[in-house]
Structure formats: structure tokens, C-alpha cells
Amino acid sequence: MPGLTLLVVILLLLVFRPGGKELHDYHNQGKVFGTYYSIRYLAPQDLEQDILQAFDRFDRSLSMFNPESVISAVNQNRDTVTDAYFEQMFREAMHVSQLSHGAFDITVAPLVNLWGFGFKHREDVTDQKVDSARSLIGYRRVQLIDHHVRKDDPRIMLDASAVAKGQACDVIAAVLREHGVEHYLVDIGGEVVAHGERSPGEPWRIGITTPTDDLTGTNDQLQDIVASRDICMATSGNYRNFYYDGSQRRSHTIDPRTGYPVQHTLLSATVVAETCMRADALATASMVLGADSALVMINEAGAKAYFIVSEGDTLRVITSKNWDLTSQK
């Protein structure tokens, strides 16, 4: 899920807490969950091993590409006890599904796979196959009872990809806080949690990318920049993960209510919420709903949104009324 470009100024290499331990600027980066991560923080020691261990625990819970994960066991109908990460994700997904009236739905996996954006190879899509996959969709058809997932059809499969990156940001931020870190920025595939300052007296600055049809991401331009000392922010867009089926452009955002990739003018949805997990889910739901309906949902959720829509050959920015983040280009 693409969209955020980080503008960071390197923190002081060595600073001191008044009367406390010396703090160093650390930058851990690499690949995880099929995307990149970049984590900057001030701490007395490097916390990379703690971060990697948290990634591993999270992978064993919610990775659909890990055959031993909790979500894989659920999808394969193996009897499994759900863990805290899975249950947190499940509760949040159900909440956003209700807020969005089904535009967000973690049972969308059969449709995502059918259209070639999941963990199976793309099929030749027909209306009949779409109807067949849609018969297995519906967030009300799964329940979490006594640490077990109950489905009303064993063929139902879950897909947490539209919420997991944001949740992982929250998880890593919690690891840093547990070690007393007060200044940090966690970026996983463009979803961001930031707290404190990038340097003394300066907030973190996070770029919102201009949506262009660039599969490589090598020609990023910034639409805007937000500055904050405390933020959970996620972006969803259809301008990178897509393919052409003949003359038809197929985006990775699938409307679980219709079974087809969305086709409307909303190109990018950036959402700020109480947690990055919620921001991630709301951003995805916004891309399904389109700008007007999404703003209603965002207001009801008490979140903030920055939408970029297409108007012919030009782009227009639409924000929620409560969007009060400092924006500057």
C-alpha cells in the first residue's frame, strides 16, 4: 500500500539527557512483510534486535505468506488459538467494517486473489467467478469466540493486508516506548507513527506523495508536507499497485460489495487517527467509498483525512473539516 515519502533531517549524533544517559541517533532499516521499513529513534543503545523480534512475532500472527501463522491456520480451517495481535486486528477490522457499511471487509481475500493481488496467481476473471467469490464475502459471517474464529462457511478466508502494516507500526512504536524512547519515527511501507522531535525544537516532517502512475516509485513528487510531534498516519492509493487487462485498468482496491476493482476519482487517501492500525483501515475504506462518502465516515470516526482526487488532467485536494495539521510545501 504506497503513498508517504519521509523528509527527515539527521538527528544529532550524540545528545544528552539532563543528568541522564547519553542518547544516540539510531536508524534501523530493511525489508519486512514484502515492503520496506525505516525506524529512527534516540536511545542509549541500539534496539534493532528487539525490533526484529517484534517483527517475527507479528509475522507469526498475521502473515498470509507464512504457512504457520495464526491467520494462515484460520484460512486453512486448522484448529488454532488466536493470539493478541490477531484479536486486536480482528476487533479493529469489525469496527471499521461497521463504520464503512462493508466497504472495508477482511473476508475480501477470495476476491483479492481472484483479481491477482493476493497470495494466489491471477485467474481469468469472469462475472461468474466474481459472483462465486462474492458468495464468500461478508464480515458478519465470521466471529471471534473464546480465542477461536468461527465461520459460517469453511471457504471464507481472511485478508489483513489493509490493516496489518499500520498495526505493525503501532507494535514497533510500543517496543520503543517500552525502552523509554521519547523521540522516534516508525515507517513501514509508508504507514507512519512519529512522536517527539526529529531534532531539538523541530517536529517530524512527513511528505504526502503526488499520485502518479509510477509502478517503480522512482519519480515521487510531493503534494504536501505535514509537520507533527505526535501522529499516526496512513495512506492508501491506486496509483502503483495496478495492471492493465486489455484496455481496462485494474487497481488493487477491490470493493467487497460489488466484487470489482474500484473506479472513481479518488486517487489517494491519507488518514490520521488515534492508532496507525485504524488510520490504515480507514484509508483503505476511503479508497473504496470515494471522497464524498469517505468524508462522512471519517467525521463519524473522529479521524482526519487528506484526499487527492482527479479532475480531468488536474488534481484537487479535499480535506476533512478538522484537518488542522501544519501543511507546507
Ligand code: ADP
Second form
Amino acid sequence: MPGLTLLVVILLLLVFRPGGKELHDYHNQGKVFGTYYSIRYLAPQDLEQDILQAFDRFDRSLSMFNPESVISAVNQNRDTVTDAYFEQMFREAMHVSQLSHGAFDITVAPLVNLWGFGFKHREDVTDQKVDSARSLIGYRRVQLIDHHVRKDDPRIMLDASAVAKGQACDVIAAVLREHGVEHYLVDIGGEVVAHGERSPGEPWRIGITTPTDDLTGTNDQLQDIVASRDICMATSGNYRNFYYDGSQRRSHTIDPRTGYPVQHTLLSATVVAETCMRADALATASMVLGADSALVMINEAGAKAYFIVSEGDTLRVITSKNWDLTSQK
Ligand code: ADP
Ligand code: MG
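The structure above corresponds to the form predicted alone; please provide the structure of the form predicted in complex with this ligand.
Full complex below, order starting with the chain above.
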């Protein structure tokens, strides 16, 4: 039965690579950088140890919660030499600050702390405290020179939270590629890099969550699904990380120009870009700018965006003109 023999050969080729190594589906998951990670891939062996080592290297560079990290040393004015992750983050942050005309700003840390979202505890916020924190903000006031950060005031501090998750996705994707992995989905706290297929003939499918108030992070209602074989996508939203101050809702996205948490009808911003680091930064910048100005920035950046805005009691989807990843238009 030649037909059957051929079928058996094809099946064997699917399971065994020509090199002779059997491929398996792996799913590594856990907690990192105060959020979850979920990494699926097809490989000859489990790469969890390599992934954890990469997380560790990344944490020692950019974690604000690790007092020994490079970014902590910079914030505490300890003399330190910056590493490749830090420098990549810094250059990207500066680029997106320019693209967003200052809506995105890694020197926002004093305001993030004041409003209770940083590594310090929430203080009673007064206009005076906002003004004094605001006087320390400005991406043009920090420079990277010869692997050192120069600040024009020692009280200036950096916050890489809006780029780091996306950057970590890029880092893990690179680790997988170095091991020859072609099919993978890296998800760190909702920022995603996907490549190849989840099973033969099936692209990866990534949900865009419906933004309903969800402090526990358990809402899994989907607004839409993106199917792709090659994508870097990040979502920022103000529906998971916020608190009420009297009747005022305080979100974790701060407008560095006013010093106050943003209050827009834009509830969530999903951005697709060349790298997940850029998508992450652009998504946060979009939340600061609001839908209209954000679309201008997204076009200038050559990225794609899917925004969900509230309109009275309903939700409306607004996409950039080039958005072709869901059936919405
Ligand atoms: P999420 O994916 O959780 O929505 P983001 O990627 O939008 O998070 O990052 C939000 C974090 O970025 C905040 O918690 C704060 O640390 C920091 N941040 C807030 N406002 C700004 C800003 N204007 N520019 C840069 N970083 C910001
Ligand atoms: Mg972000």
C-alpha cells in the first residue's frame, strides 16, 4: 500500500525533524515582574531554565523592585555602568518620547510614586506635591553617555514599567530563536510576541480583552481575536490598575505634562509594531494621548492600533487605517 507508506513517512517527518530530534509542545508559565508569563513553543527539549536565566538577567537590569538592579542604582545615584538591556530600553524610551511629544516619559517615576503606583507607598496627594514632582520630570533632562546616565538633577528617577514587559517578550523570543525554535507564543502580562503556528496550518490566536473594570485581573471576555503567524502586540488599559480617591478614579497612566492620571474615553490601546518593546511604549503613550492624537502618533511610527473607547454606556472600536488583523474596520 504505497499511499499508506507515504502517509506514514509524512507523519514521521512532521514529528521528527530531519536532524532526528523529536519536537514537543512546551508550556512554561509562572510569575515575573509582578505579573504572569505564559510561553508556548515547539522544541526538542524544555527551555525553561534558559528562559528563567534570561528573566534573571533582565531583572538585574531593569527591575525597579530589585534594589541591586541597574535602574535602581541609577535612581539612587549610585555610580553604575549601564548594560545592553538598560541601554536598549533607554534609547527606545527616548524615541517614543519624541514621537509622542512628551506624553511618554521614563522620568515619570516621581509622579508614579506620588500617585501610589510605583515602588513607594501612596501619599496624600496635593496640588503642591504634584507641582513639586512635576518639576523633576523631563526626558530631555537625562542622557546616556559612555554607559553612564547623566541627570541634570539627582532627584530625577526613571520608571521603565511601560516598556519592560514588551522588551522582555522580545528577549525571550530571541532566546527561543537562538535554540532554533520557529513556533512560539510569548505572553508576559498581556504583551505578546508570536511566531509560526500553534499547530500545523493554524496561526496563533490572541484575544483583545473587553475593558471592563477588573481589579482582580480575572475578566476574560474578549472584544476580538487577532490571528497571526508573526506579530509583536501590546495592550495598555486603565481597567485593571486603578483606585478610587473619593469619587475620582485614579489610573496608573500619568500625563507627565499635567502631573495627573489621565482620564480619557480611551479604555484600552492595543498596538502592533516591529518589536514588542516599541508596541508596549506606544500603547502606554496612546493611553496618555487619547484616541485622536494617538492615531496621529501611530501613523507616524508606522505601527498599527486597535483602540476601545467608551461612548456613553457602550464601547466603540477605533482602528488605525492600516489595521488588518481583525474583521473590525
Ligand atoms: P499595562 O500594560 O499594565 O497597562 P503600561 O505598559 O501601560 O501597563 O505601563 C504602565 C506603567 O507605566 C505605570 O504603572 C507607570 O509605572 C508607567 N507610566 C505611567 N505613565 C507613564 C508615562 N506617561 N510614560 C511612561 N511611563 C508611564
Ligand atoms: Mg506599555
